[in-house]
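This document starts with one chain, in the form predicted alone, laid out as structure tokens.
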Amino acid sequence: MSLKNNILDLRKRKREVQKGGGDKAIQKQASMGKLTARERILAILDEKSFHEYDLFVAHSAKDFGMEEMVLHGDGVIIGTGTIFGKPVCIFAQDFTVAGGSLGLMHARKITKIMDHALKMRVPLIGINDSGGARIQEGVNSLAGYGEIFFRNTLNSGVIPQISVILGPCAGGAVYSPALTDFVFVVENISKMFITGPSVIKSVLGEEISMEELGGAKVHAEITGNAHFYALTEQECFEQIKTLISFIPRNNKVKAMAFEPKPPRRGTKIEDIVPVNPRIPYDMRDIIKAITDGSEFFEIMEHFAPNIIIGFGRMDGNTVGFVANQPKVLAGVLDTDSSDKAARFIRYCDAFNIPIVTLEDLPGYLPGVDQEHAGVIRHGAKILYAYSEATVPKITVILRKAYGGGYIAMNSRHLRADFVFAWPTAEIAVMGPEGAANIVFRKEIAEAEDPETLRQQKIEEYKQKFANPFVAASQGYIDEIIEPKETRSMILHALKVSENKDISGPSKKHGIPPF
């Protein structure tokens, strides 16, 4: 056969395999409002940057009629490409081929690109759309999942790992996304669950739909398994691209730097926070008042909204923000918000992203439900994460900083590099009202006019303790600043600490309160 005929044969074979499960299966995929695996990859990557590998891999199973089945690419597409010109590794399960089920060769293709991503130190993007383990391949399917999970753990903290749920993701398959850094879901398309509705009905006798059990909103709002929620696949792909622009491609380099720009005009930061500490406000407005271009890319927006996490840029460089949200539960810390913040802090620390903490909270959420849910254990996670982090850590206290919440939100005592406070900051063991009721209980009870005396004692407590000057006198706060100085002080702190270098005692690893 001549070279020309060889080339023609190659092209013909490629076209055949690239059809996946065939026209009928592709049409069915489209009827469900879903793109094909190949379309998804091309939509995420820079134009004409995708290079596919292992196109002709075939399964080797021989039982239950498998030897007669031709599964093009064994139901998964792998390769490399670029986003904003930066290299990434990517795989996408192809639901048109045997429902995207995972067999031995399917898993080997995924682990091959995972190994490649680690070796080349580039981000890994995985698109999940699969019916789960391929039953006909028995334990080989389970072995494949195990090999993937091991690599997720090996890659953790070295390269960014991104999971995109664009179809069913059931049983053991959900654990790979759970081990990755960021999970994206799309309304009416994404499904994640350990046991399906039919199993729940057979065991508990309860009727439940896939959406109620593990739809996109469930994981974005209730379980916290999803970090980003979108209404369409295209919106999801834009979110992925934005995320890639904020994070470094591995743990040895910094994120892409952009041209510095000032916050948008029009809003004065000193006008955002009400003088009355009982009146809530949106902490996002504070973040946008200090970031470049007033841009903020929020993560886990719909889960545990009493705390805000996400990325912004200051002087063109990526910064991670952790901030209490006074609009929701007064910004208290609880089990979910502690988990949310702690995981993000550890991500920023692993990938050399400075952390700016904006504090305004009355402490940890009290109550029997929280105690029984393990608020002690969960609350300790944020203490551990801040204490362990070695990246630049900067804190600004805007209003309330009471009790354990004051310590937990990156205080000097957890080795914050810089702590600033506004003149409105109230730093104390508890709020003035509660403190006065305890400290002056006997005097108030015996007074002729208990309420008048109580108000006097509240003011007395405020003057003595609920202000930033007491903490500043002990060196716990570096500087009390005017609100309008917030951005400039943070920028200076970031500049001073950009070459920060510290190390702790020699050990294999610590033991966080998982």
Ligand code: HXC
Second form
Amino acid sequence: MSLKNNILDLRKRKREVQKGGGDKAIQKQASMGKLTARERILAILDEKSFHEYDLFVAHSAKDFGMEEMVLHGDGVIIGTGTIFGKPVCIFAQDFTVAGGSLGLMHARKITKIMDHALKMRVPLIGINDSGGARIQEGVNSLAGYGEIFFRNTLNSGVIPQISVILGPCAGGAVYSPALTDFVFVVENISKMFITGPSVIKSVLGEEISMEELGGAKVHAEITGNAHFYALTEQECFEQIKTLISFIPRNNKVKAMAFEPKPPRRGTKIEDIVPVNPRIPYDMRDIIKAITDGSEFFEIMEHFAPNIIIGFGRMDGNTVGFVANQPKVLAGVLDTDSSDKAARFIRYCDAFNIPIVTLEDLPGYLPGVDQEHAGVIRHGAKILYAYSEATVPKITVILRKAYGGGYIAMNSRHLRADFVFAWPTAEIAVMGPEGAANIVFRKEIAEAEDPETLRQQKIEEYKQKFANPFVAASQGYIDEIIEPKETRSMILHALKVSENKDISGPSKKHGIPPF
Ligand code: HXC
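Could you output the structure for the form predicted together with hexanoyl-coenzyme A (HXC), given that the previous block was the form predicted alone?
Time for the whole complex; same chain goes first.
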């Protein structure tokens, strides 16, 4: 055979395998509103940057007639490419080939690209669209998942790991996404569950649809398994690219730097927060009043909305924001918001992203439900995460900072590097009303006019404690600033913290209250 013929043969073979499960299966995929695995990869990566590996890998199964079966690429595509010119490793399960089910060679392809990502210290993007463990391959499929989970854990904190759920992700398969840093879901397309509707029906006798059980909304709003929710695959791909623009490629380098720009002109920061501490406002407006170009990329927007987490830029560099949301439950900390914030703080810390905390909360949420749901255990996570983090940590107290909430939201005592407070800050064990009712209960009860005395005592307490000056007199806050100085103070604090270098006692690792 001449070289020319060899090349023609190669091209023909490639075309054949790249057809995946064939026209009929591809049509079925399209009829479900889904792109193919290859289309997805090409839509995420920079144009013409994708290079595929292991195209000709074949499955090795022999049981249940598998010997006769040709499964192109063994149901998964792996390769490398770039996003914004920076390299990434990627895999996409191909549902058109045996339902994207995971057998031994399928798993080996995934673990190969995972190892590559770790070696090269580049982000890993995994697109999940699969019927789960390939039933015909028995324990080899289970072994494959185990090898993936192990690598997810090994890679954690070294390279960013991104999971995109674009079809079913069932059974133990859900645990790879759960071990990764960011999970993307798309309305009507993503389905994640441990046991499907048919098992639930046979074991529990309950009827439930796949969508109600583990659809995109369920994971974005209720379980907290998903970090980003999109209406279409295209929107999801844009979200992935935006995320990539904010995060470093690995734990040893900084994220891409952008041209610094001021926030957009608009509402003045001092007009956003009502002086009356009972009136809510949207903390996102504060974030947008201080970030470059007023841009803010929110994470887990629909889960535990009483806390806000996400990335913005200041002076062109990525900053992680953790902020109470007074608009929802007055911004209290509870089990879910503690989990949400704690994991994000650990992400920022692992990837050297400075954390800015914006505080306005009445404390931890009281009540039997919360106590029994484990608010002690979950609430401890945020304390642990902030205490452990060694990245620059800056706090601004805008209004309320009561009780455990004051300590938890990156207080000086958990080693904040800078704590600033607005003159409207109220730093106290609890709100003036609650405090007056407890401390002066007897006097109020015995007074001729209890209501007047109550108001008097509330006022007294406010004068004494519900301000930033007592905390400032102890050095617990570094400076009381005017709202309009917020951005410039944070920028200065970030600049000063650029070479921050601290270390704790030597240990193998701590034992966070997982
Ligand atoms: C082998 C599978 C498969 C699987 C799907 N297929 N799942 N083959 N092993 N796990 C094949 C189908 O036989 C079919 O082949 C093709 O993929 C497309 O599947 P359909 O059923 O026609 O598609 P659809 O109607 O869209 O339904 C999708 C589905 C369903 C809901 C995912 O296929 C399904 O319920 N699959 C089984 C899910 C499951 O129980 N997986 C095991 C979970 S346990 P043909 O040749 O007909 O086109 C698990 C353990 C992991 O994953 C543990 C790790 C620790």
